[in-house]
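Only one chain comes next, encoded as structure tokens, the form predicted alone.
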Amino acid sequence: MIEESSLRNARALIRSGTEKLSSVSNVPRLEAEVLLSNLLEISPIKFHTNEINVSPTVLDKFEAMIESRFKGVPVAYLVGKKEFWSLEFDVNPSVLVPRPETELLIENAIGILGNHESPKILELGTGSGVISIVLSKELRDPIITAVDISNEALMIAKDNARKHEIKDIKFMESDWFDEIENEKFDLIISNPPYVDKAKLSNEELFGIDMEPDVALYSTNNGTDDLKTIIKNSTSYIKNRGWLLLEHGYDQAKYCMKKMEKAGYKKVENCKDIQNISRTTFGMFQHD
């Protein structure tokens, strides 16, 4: 509990929050500043330049947020938003928190489709919609279908599309390809569940166990959903169309082998900002 003498001083609150979070966060001060600045609706830089007083109501909310974060709730859920590709997206516990390494998927897609006019794209497992929304902004008049098995996730994705004034993404509830009928795409892109929950330590589970299992975990060493997508993708992809997948650090060779077996050519891996093989992509050629 914060001492009475410090009740209304923002810097003291941040110090207290930092101390509380130091055992569960690599950046405890940053997280404390983000939480308090969100409550006060100010830039965190003001904590370093201004003397700021905090009302008892904000104090109570801040203490509750610090306690929730201490128990593992992601900061993004507490503030209801997350930055991705230098844009702000709404998130809640029905969707995965976007990760910086997923921006590699965007970079790969732009590299593949940068010269295409109106490419037809299918995103599988859109979650909060960040991938499709960014591609809608970055590519030339793309025609995008974004599916997810979770209706709650699709509601967030649609809200984010409205927030960024994107009106032409077709959002659909579908278990992978189940609701896709007689369509073929220039690009099929996905950040599917690929984590083997059984392999995670308690430390690794901290925080991500608050995120939706359906967006994170897959069976058979985390490869089942990757296998399903690769196997079925060939029925929905144009000749010389591309499949682009995010996967786990140890799944690159698996994805390459399965894609080559399915008929994909020019199969390559890309490494993320941590120098980990994170994406695999290839071009499909019909016989």
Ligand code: GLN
Second form
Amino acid sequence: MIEESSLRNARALIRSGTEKLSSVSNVPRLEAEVLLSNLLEISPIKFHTNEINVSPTVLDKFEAMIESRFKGVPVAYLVGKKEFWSLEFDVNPSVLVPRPETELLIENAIGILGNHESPKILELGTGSGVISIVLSKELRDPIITAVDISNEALMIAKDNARKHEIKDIKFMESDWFDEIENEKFDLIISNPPYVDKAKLSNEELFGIDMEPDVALYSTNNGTDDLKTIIKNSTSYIKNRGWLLLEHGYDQAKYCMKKMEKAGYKKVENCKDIQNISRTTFGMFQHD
Ligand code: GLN
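Please supply the coordinates for the form predicted in complex with the named molecule, as a counterpart to the form predicted alone shown previously.
Expanding to the full complex; the earlier chain stays at the top.
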């Protein structure tokens, strides 16, 4: 009896959730608080300022969420959303959970296009749509086409565009450039699949194995999709237009070499917040 009533107290629930998640997460308390505050639709601050008791239904749901998280399901899938560029985006298991390092790609794009009026942009593999939606907010009247091979992903991307009141991104189902006709862009941007699945340890696979393979993995040390994009991009880039790619920690040299071979000039890498070479970009000049 006593135990049951104390378990319904929010702080006690968070304590038990934190304990359970401590073997699978570096931030178990934060995750337990995020999960419970999401169920209760309150700010996590309230757990510290108010005495909160939860109903048996919420208790059951919370315990089920903690169990799923314990098995590796990312918090973002459990709450159905993720923050990126200080904005909230919907996510589900048909899209990659947006990563903080991808904000670097946005910073690079803003640096490259600056005040360019109405730049034409193609995003390859848009997933939840975060890159195109943020660019649409940050740039001057960009004209954006965003493609993905997954129709389920495009549905989430369109929902996110609606949520942020972005009406002018053209979303298309396409395997990289396959459905793009005779168009040329000022910027082609992509965070493609670049992970070599064989190189991941069981520990590294934990959680990531709940995300779509098609968004994460590529063959040949993770480079095959980067290669396809670099090779075909030159037919879709305006004179003095740019290609901007996110890639793995050990793929900067590969991307530089391939881009230079394809005819890109001013090819550069950029490091992410963890000091890992994470993006490569260059300008294409037609002869
Ligand atoms: N950065 C992601 C990771 O390492 C991978 C994203 C991607 O393949 N595009 O988990």
